[in-house]
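Presented below, as structure tokens, is a lone chain in the form predicted alone.
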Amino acid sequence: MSDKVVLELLSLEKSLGLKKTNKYSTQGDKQVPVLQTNNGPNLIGLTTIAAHLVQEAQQKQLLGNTAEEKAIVQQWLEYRVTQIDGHRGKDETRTVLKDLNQYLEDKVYLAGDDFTLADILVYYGLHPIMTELAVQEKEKYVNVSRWFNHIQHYPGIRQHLPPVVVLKNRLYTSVH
């Protein structure tokens, strides 16, 4: 987890336009990220550090604009850490994708009408999963695939990650 999460945080810094890169380390068996601050206590945990970076970049809209949006962003940040990062095996991965697919059926972004930190971190968390899925499997999760493709093409987000081919071109025939 450590190298992957540190790369995510560095990419997030860059996408937020932060000029100075922070010092990161990890702690414990699960390699939880730690931001080493100069003038205060260290910050621990992916979502805590990410929210801090958003505040530092003065892009608070990425945390949600209303109380409800802020709660939904927090919910998806927690989902990233507990469900996506915590999944064990193919069955749990399928459950995560099925749940997300259903949720995204009528949504462009995770927390409503606007792009948020939840979209960024869930995208980063799903990237290795989406990379490993066959095209046919991605087609089963058409809403996740649509959302994922949209986020990976959002300016400045993908950065260090290779692009993922999401859906193959479909040929439609007219049936009369």
Contents of the next structure:
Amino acid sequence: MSDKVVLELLSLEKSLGLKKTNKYSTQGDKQVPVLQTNNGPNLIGLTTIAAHLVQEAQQKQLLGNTAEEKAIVQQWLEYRVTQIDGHRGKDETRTVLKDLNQYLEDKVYLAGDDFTLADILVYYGLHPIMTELAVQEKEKYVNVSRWFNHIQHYPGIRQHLPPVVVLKNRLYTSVH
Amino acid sequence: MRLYLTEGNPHCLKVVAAVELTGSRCELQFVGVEERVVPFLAHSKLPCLQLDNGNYLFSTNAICQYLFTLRGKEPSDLTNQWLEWEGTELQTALSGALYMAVVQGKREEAAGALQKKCAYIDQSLMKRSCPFLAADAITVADIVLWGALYPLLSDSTFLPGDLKALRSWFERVCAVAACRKAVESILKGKGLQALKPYLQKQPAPSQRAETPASNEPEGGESADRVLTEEEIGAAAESWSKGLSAWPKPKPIEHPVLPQPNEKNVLITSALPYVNNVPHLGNIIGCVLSADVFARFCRLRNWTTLFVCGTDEYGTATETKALEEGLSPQQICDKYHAVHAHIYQWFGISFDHFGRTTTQRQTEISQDIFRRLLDRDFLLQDTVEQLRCESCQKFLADRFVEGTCPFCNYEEARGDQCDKCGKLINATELKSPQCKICKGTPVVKSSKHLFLDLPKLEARLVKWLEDSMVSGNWTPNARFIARSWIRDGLKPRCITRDLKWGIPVPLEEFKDKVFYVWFDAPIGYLSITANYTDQWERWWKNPEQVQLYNFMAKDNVPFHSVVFPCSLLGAEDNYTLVNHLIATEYLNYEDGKFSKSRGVGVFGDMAKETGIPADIWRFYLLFIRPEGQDSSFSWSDLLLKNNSELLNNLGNFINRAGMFVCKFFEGRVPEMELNDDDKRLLAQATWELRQYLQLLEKVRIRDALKCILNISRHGNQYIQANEPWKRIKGTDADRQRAGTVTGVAVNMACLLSVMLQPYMPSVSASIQEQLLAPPQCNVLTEEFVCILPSGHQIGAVSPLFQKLETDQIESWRKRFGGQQPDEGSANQSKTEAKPAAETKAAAAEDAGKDADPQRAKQLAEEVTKQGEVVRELKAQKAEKAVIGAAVTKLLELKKQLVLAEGKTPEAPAQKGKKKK
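Having seen the form predicted alone, could you now give me the structure of the form predicted together with its partner chain?
Next comes the full complex, this chain leading.
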């Protein structure tokens, strides 16, 4: 199956070090992923399945350690499927980049100091947007670019996606 | 923690409910709608939660979950799934629905936009049979979904009675104290309207959000369903039973009458008005949909009666008769035959197709009338009406013109002014004029009888609630009925000053007849009475009979409110509608069907294209406007014919039959089922059961997909097993080729039965080609081997023909807006129509005017233009100017000829406005 979202889940499985691969399909015109389980009902939805995989891989820390961190992870997972995937036009993409840029100004990862599932899924979600971005724009959203570059070099995360070139030295120094 | 809120913001409900339920210590602060609280977000995002360390949570669902987590209630897969579904699926539908309901006042559309989501929740609740969404106790999922849905569902018109599980869940959550508190603090007792100031400041949700291309199948289950071992085993067992234990098809003996202890189904299709040639939209809206269901019921061996007929009384018929120089009865005879012919061509399987101008109709209508009178459900009142003394008649609104009392526009019509658009009462027109003789009508008072709907309201409401809960009403039908009741019922006039109708059997009213809306639905009863003397066994037998009414949604008020009131008031144990099936509208190539402009395909023209009736049936049913309007499109017709019928269904059935003929001398080979085959049988069985369930709920369009899914599975099966290669291989290979061919040809036979309601002729040809035994024509929940090894099949030939693009293009041109006899060369000229005439055309679109009016207006135009030409000539104007005026005159004359030119199928009026 070649659906993008299914590839994403398969990559996540690998990143998490899960051995046996699950069976996925998609439903509806929005291509919502479905995890088919042998015992019990199917699981529907990207973030739901992703959280389930993390539990399965016994890497609960990726969902956040404290109540607060958990909430922040959940918030950015939701942001991924409602704002990033739901975006319709250039303006909305720009709002997403602008908000994220502002948010990441004083943070290493989305949940602060710890790498979490939110980083992985937001990275997957932003990948097509970042690929399209001109060098100039990547500089404009400097915090997003820095974070993005960091995540794509995080061990075992990039998987099936081609790397996006982010220049460390600014070309357009006058533009902010 | 500090929670920032805004009044009247629907997103605040769940958050406040979560605070209350978890007993969190949290400061609530109300701020303005557009206030930016979260520093890193460019736009205002409320509500939001500021944590003690200064961080912000701006996602309402994350806030709710956080409050639950603090109380030790961690998320589960199921709560996560509900929260994600709420954020991605429900909110998209909901933001559109709220905007439509509150800001635009389109409540019906709003209910429609939400319908599928509500059904999804209902089904999930039923599947798990838990009191709450994710567990036996309330969880964050319940709070989040309840908060999202509360603004709309708290208004009972949005909560369909048939979604019982959803309803009781919703009521259960509403009763929780925390939720009641949240409602109080956010909505302040103002209900939906409290949201208005907030919603008005939001951008209109994009229209695309919840309206996927309406002709596409609705995203449903994924194709690869996981089958359990039990299902597979059961399917294999059913298969091996063969026809031995199969029920026999019940022979149909007329008159069909209800049988005790059986399922008795009475089906009506809205009576088409006689002087219209029905267009494709009319056909799919009632007769064709009802036909599919009737055929399905017969295949299930239910006792089924399907009646319909033409509705013949009323002003429109009188007018048409005058125009054609015939008597009203002659007009009805003529057009009744036109209708009957069209439906016959479409293969509509009426048990009886009658008419309303019969003695039985008069008897039954007068009986109901007398019973209403005796029981004091009729009122008398005086109505002021315009009467033309020279024509000797009271004038219907459409026959009066005058000066608008609001804007002084001189050509205002009797019901509405074309200029200012205001609705007018004909008696208020200044200097009114009779449109027929140009005389001045006078205001006369006339006594009329009214059906006292308010007095019957309590009975109606009780019946309606019961019927909607136990029966199957489409969401639009429920909604329209509820809206009528909510807006309050008023007495409704049931008599008219006309001749062509059923006489009112009272001395005082001897010059009057019944208003058509009063007697037209009685046509169902009288048509049945003309079919059998024992009609009362159907119509006065609510205990044994299930009544299904099919119609387009504009007819819902009469079938759900007005007619039931007549029958309830008559107190004669009438069978009232149990299932009201209303369709939305079918558009033509994204516009409207219009007879006057020659736009669209009408019943009689469908035949002229040479496309078989079954293809029309298939396509119309495939795009049946079930939940929303849909469009007939020529290119889509081509696509569906070539992809679904030719490449999918036809291809599978043809190959299955061909293999039997070519490789096995026309005899079904031996079959040794392996696991793959059994799996396929289970797939097909599953689709078959879906099909049965869907059709039982009259979801005709969705059920058709199941048929196509089976043939899709079949094609994959043949492709994967390659019998044409294996037949040349080893003994084992040949054995395998035989099994695959045998299973495939039996699937083709199953498909022929399932297809019968949709495409009766194609179904018959498949069975003829396969020499299928007639007793296969029964639908049960099982897929059995109908054609055993050794069964001889007949000659196999292709079922469908390819449609070509140039063919389709020529039809599109022909039906696209010009009358067939007008050349396209005319087009540029007609575009330069004078304003007055364009308006006349526009008026026709509204269905208010009829062809004679158009001819009349054109005649006036011609006279005026003639004067213009004479004037110009008298003034010795420039040649070019005179020439242009003459051209225009000639063009008008030409149009006049066309407008007067009487072809048998040129009807006066579109739509059934008067009903």
